[in-house]
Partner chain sequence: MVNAAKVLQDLRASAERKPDVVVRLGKPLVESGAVMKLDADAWLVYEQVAIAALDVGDDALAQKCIQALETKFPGSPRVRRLNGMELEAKGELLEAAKIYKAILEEDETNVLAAKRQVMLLRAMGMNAEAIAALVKYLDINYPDFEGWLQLADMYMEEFMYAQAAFCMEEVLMLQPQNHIFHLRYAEILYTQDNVQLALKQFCRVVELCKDHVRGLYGIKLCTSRLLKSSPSKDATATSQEDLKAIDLLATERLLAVYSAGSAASAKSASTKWIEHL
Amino acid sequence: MLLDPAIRNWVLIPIMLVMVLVGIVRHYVTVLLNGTPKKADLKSARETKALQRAAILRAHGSHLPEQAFQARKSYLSEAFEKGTYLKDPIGSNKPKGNLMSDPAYVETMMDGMKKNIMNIVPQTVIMGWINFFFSGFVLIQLPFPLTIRFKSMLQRGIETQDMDVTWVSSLSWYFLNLFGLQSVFTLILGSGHAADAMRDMQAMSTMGMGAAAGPQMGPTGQPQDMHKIFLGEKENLDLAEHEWGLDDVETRLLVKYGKKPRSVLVDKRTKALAAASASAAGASSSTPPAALAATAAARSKKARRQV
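Give just the one chain, in the form predicted alone, as a structure.
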């Protein structure tokens, strides 16, 4: 099959140029809509950073000595229980009012909707333009073979089963440019540009609610109850166990570099397990079974870490 060279000059290249120009214009319009960046709320940032601090402590507590770990753990658990880091400690248990009466929430939601409209409208207009003027056009043939599974992706708008899968229709060329021009936009506009096709797809699926949801918003766009989140994080901290990462580090280094046999660590592990079992068996009968099990599990875990 031969293609008319006019298709290249009047269909293929114009579609690509229009999409590049529209992406550049949309980027600058989005920058104008953003306006002056707002200052971050100190109390809201403190809530988020407190949760991050607890998560970092649970994940990397092995780099701290046990005394330092327990001190941080006790401090954060007490602060979460008392609501020290809450934005509004007094009104944390009060029922939430109507969100639409909150000017900050309404302003955030409107900003998100304006940005999403700037992402959706240009792509909708371009797709309608291509469907109206270039419906059924075959624009280009790919220079490499493909399997039949790519036919539905590369030949949208062309109802035929006999055409080779390497031919590309006008509508498929639009989608290829939509996701393939990101490197061109990065080269022209720099990193962090607003001409992002993935943002368009997310905007079409969320229709403005996703962008309006800030760090304090849930999946449905409703504010989260930070007091309950803090209590949940307190439970996670209470269950966290400390494992000092430098236990027997000298012996482990000597074993690693072949200065001592590996059986040294195995013997230490066996002795540690025996000591944990003996201490659990010889504990007072007044000690709760759950506490005994937790102590034995912690000692066994530390012993296994030494190997």
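Let's see the other form, the form predicted in complex with the partner chain, since the form predicted alone is already up.
Below you will find a single chain and nothing else.
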């Protein structure tokens, strides 16, 4: 399927070889540059875990008795409001003017820059090399027919209308290699290598710190204001309602062992629902909409208990 042995020997194979070698070199340079991973900071770990704690309380609070849940809820929302878990407590509010003065931020940014340069430079150089020497070359013919839509993929750099789609241009060969060598690298370097071509694509598309940013950075690369996140979580917590999973566990147990018909549970639930909707309807006539949700929730809970 080759055009000419000279093209095979001096263009097709060299392009592939160069790409493999560059990938390997890049892997080792990345390993060198990365060095030791940045040490995590105890206080920022505490920050994120505190958020997790609130999330777990919201998700699994139903396993706790009412009192235990309320105690935790009020403790956490107060702590979030006061900023107990913040890395720098609110009291020492330093001016947030210049980000560049924060060494941690500068370091993360430099890290990101290094990685991006490592990704972009070799690819740009190879592409330039191919464009300069082999632009307009046709390298191979695919052994199977393809539809016309593949023309833009396989004949990049050759603007001819009539050539058969199965011919592959040099630039397209480059792209095919870029994406196709993935498994070759895995074979040579083992999994988790840094010669990954897909990373370039990510780096090129974001062009920013996005991929390299730590957990504290938002999508824009700015460090996020943790206090705001905590306040948001506090709001979520305040809205969280407690519905104890053990309210009717005795009945459930009796049903499980067949001492009571299954319909007991269903009856209970429908009754509770009916009571809730009735109370909601009653509330809507008298109270303003803002207070409505809260009262309805409270009443439905009460109703459930009475049933």
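Throughout, rigid core stands for the largest set of C-alpha atoms superposing within 1.5 Å between the two forms. Numbering follows the first chain given and starts at 1. Just so we're clear, the structure is a prediction, and the values are computed from it rather than from any experiment.
*Take the rigid core as the frame of reference and indicate whether the C-alpha of G180 shifts by 2 Å or more between the two forms.*
Shift of 2 Å or more: no.
- Taking the rigid core as the frame, does S135 move its C-alpha by 2 Å or more between the two forms? No, the C-alpha moves less than 2 Å.
Check: Does the C-alpha of A71 move 2 Å or more between the two forms once the rigid core is lined up?
Finding: Indeed, A71 is displaced by 2 Å or more.
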